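Heads up, the chain below is alone and in the form predicted alone; it's given as structure tokens.
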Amino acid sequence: MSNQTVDPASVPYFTLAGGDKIPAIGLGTFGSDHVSPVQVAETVKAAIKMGYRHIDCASVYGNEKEIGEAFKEVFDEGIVSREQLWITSKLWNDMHGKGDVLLSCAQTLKDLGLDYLDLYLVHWPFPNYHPPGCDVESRSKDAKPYIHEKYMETWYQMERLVAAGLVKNIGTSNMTIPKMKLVLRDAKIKPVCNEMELHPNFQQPELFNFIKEQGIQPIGFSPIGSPARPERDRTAEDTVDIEDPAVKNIAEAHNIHPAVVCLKWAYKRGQLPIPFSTKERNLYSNLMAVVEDPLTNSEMKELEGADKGCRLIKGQVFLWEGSNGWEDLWDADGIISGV
């Protein structure tokens, strides 16, 4: 690694509904299939080194343990405290049931060696799991449709983890406009962001504005296109977002990598990325991208008309028996499907 830094007090943030301060640009950490849980954790200390302040994490991941060995070097090394790093982690499926959230929430702080997080989600509206590494086939004979009351009960234990002190703020991901207006409508407290898929070549421009007029920060995962993805979430009509006219256009006029392009129009449109690389320079300019040379109100017009409704992550292995499509997963004639 060079000496390539970045000033964390340069990097904007966005302000949620309670008041908490989220930087504007997050480092993901899902490995995929190729990024091994220590390259992962190799790669955090890295960007917080370079100064990254926000790391987005998930227990599915697989790579928790080892990030929080990464968390515990640059803490006792000086390099950062505690209270300058933003910690997201997410519930998995298979931890909704009473009593779950609790403990899925404890092994994830024991994990990344933690006393709270700073933003915890649930990943997922279902309890739909699959197996680690399996293919595009693979179904839960367990899995079941969105079910309003069971989301209820799991995210009335994610209101106790806020009580407890155990999680600063609360959050959605993977969510769809029928299923957050009910949450919205039952929540004591309600969700202060929404992870979601968001990239030029997939805008869900009505989800994304809905969430914007609640109040709700979305944080856009797969900025770039997910190119690295695993091979069950690729079909033969998905679009390369860094291969779009609009966006090359773009990115030869700043004389930068398209990549780069997709994070400045995320940050601009008022969207929060997550990109990961485990490249130096790939980490450099994805945090750069949001502290300089922004993006002219124009070009934002330009790539609107990028979005092509393509949709990378589709989640086919959490259907459930009776299903028509993954297209059910996100209630895409705005009805909660198997209901």
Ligand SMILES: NC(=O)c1ccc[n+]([C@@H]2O[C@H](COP(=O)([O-])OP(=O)(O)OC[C@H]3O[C@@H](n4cnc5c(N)ncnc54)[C@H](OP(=O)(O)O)[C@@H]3O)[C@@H](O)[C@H]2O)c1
The other form holds:
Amino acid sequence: MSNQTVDPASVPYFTLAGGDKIPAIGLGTFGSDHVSPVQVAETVKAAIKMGYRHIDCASVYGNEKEIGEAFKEVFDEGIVSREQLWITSKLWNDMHGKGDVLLSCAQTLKDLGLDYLDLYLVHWPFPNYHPPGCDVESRSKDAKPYIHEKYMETWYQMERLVAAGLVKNIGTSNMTIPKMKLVLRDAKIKPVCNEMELHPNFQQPELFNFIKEQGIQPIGFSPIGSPARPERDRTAEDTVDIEDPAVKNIAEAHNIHPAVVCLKWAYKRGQLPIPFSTKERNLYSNLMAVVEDPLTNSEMKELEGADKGCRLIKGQVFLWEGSNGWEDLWDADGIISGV
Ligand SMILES: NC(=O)c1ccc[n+]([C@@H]2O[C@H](COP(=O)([O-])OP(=O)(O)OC[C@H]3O[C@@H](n4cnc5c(N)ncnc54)[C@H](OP(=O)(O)O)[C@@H]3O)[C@@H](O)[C@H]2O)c1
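Just the form predicted alone so far, so send over the form predicted in complex with the ligand.
Below, the chain from earlier opens the complete complex, with every other chain and molecule after it.
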């Protein structure tokens, strides 16, 4: 253990619509299949001690109870106060709909040991349940495509959580431009963030630019290209960001790991990366990625050319009967599929 620390005041932030300041890098907490809830919680504690102030949680990661214990320890030990942390969580797909949103948020708050969240996201725009870790080929017979009226029922409950003081901000995740346009048309409280897959080999420029223009902050998940993602989320066509020639060249020039280049690129582009790591050394270089040694404009241009349109988290398990394939989830032709 190196016990390296970073002054949290040196970590930049983004200002959200509404004025709240969100630290410009967060710690992911999806332990995938190989990092246990206790290990993730230990990582959260180590990260907060190091200077991280933003933690990205979700009920479906199955570790909020353990992370809640880590929060209690850092609060009790006086390392940080609740107000100094930015804590996000997400509503899982089987808790969409009128009665369940409040229940789900209440459970997350109980598990995390908090009385409010800084940000609560609708994890996916589909209300489709699948068992954790199930095969990508499995299909739920109850699975449905995006139905806007249903999504808005959920969204209005999200708005009620704000009114009740249980969450300070609400946002979306895994959205597309056509879906987002409808939500922006009908929401009383507009999403302040959209969490989406973003890494040099998958830059989603149209969606990224659209949500920026709407004043919505993009949060980039799998910012390093999720090199340890489960087997079920891999296909033969997937590219590897940390082996990309442009990423590697720039890493050599800065004498840093290619993973850190991905994070520097993310921050300078205007998105907020939420990398996960279990290693103290990597936690430190990831936090420092947004503090010092930014990429140059010509390096940013070079990385713009690294976009291969390679989506890693395709979402196959959310497909409904009769769908044509995972592309249906992402409305690539500008039309919401299946409705
Ligand atoms: N909203 C959504 O639908 C959604 C979907 C997917 C993910 N997420 C969120 O995004 C977070 C991050 O995504 P992710 O966990 O899929 O992938 P990621 O952050 O892109 O990659 C994590 C992997 O990169 C390695 N790594 C991290 N820093 C490194 C460094 N400096 N040098 C070398 N290797 C490094 C880690 O290994 P070591 O442990 O060995 O460092 C780990 O295996 C998740 O934890 C979750 O919170 C959200």
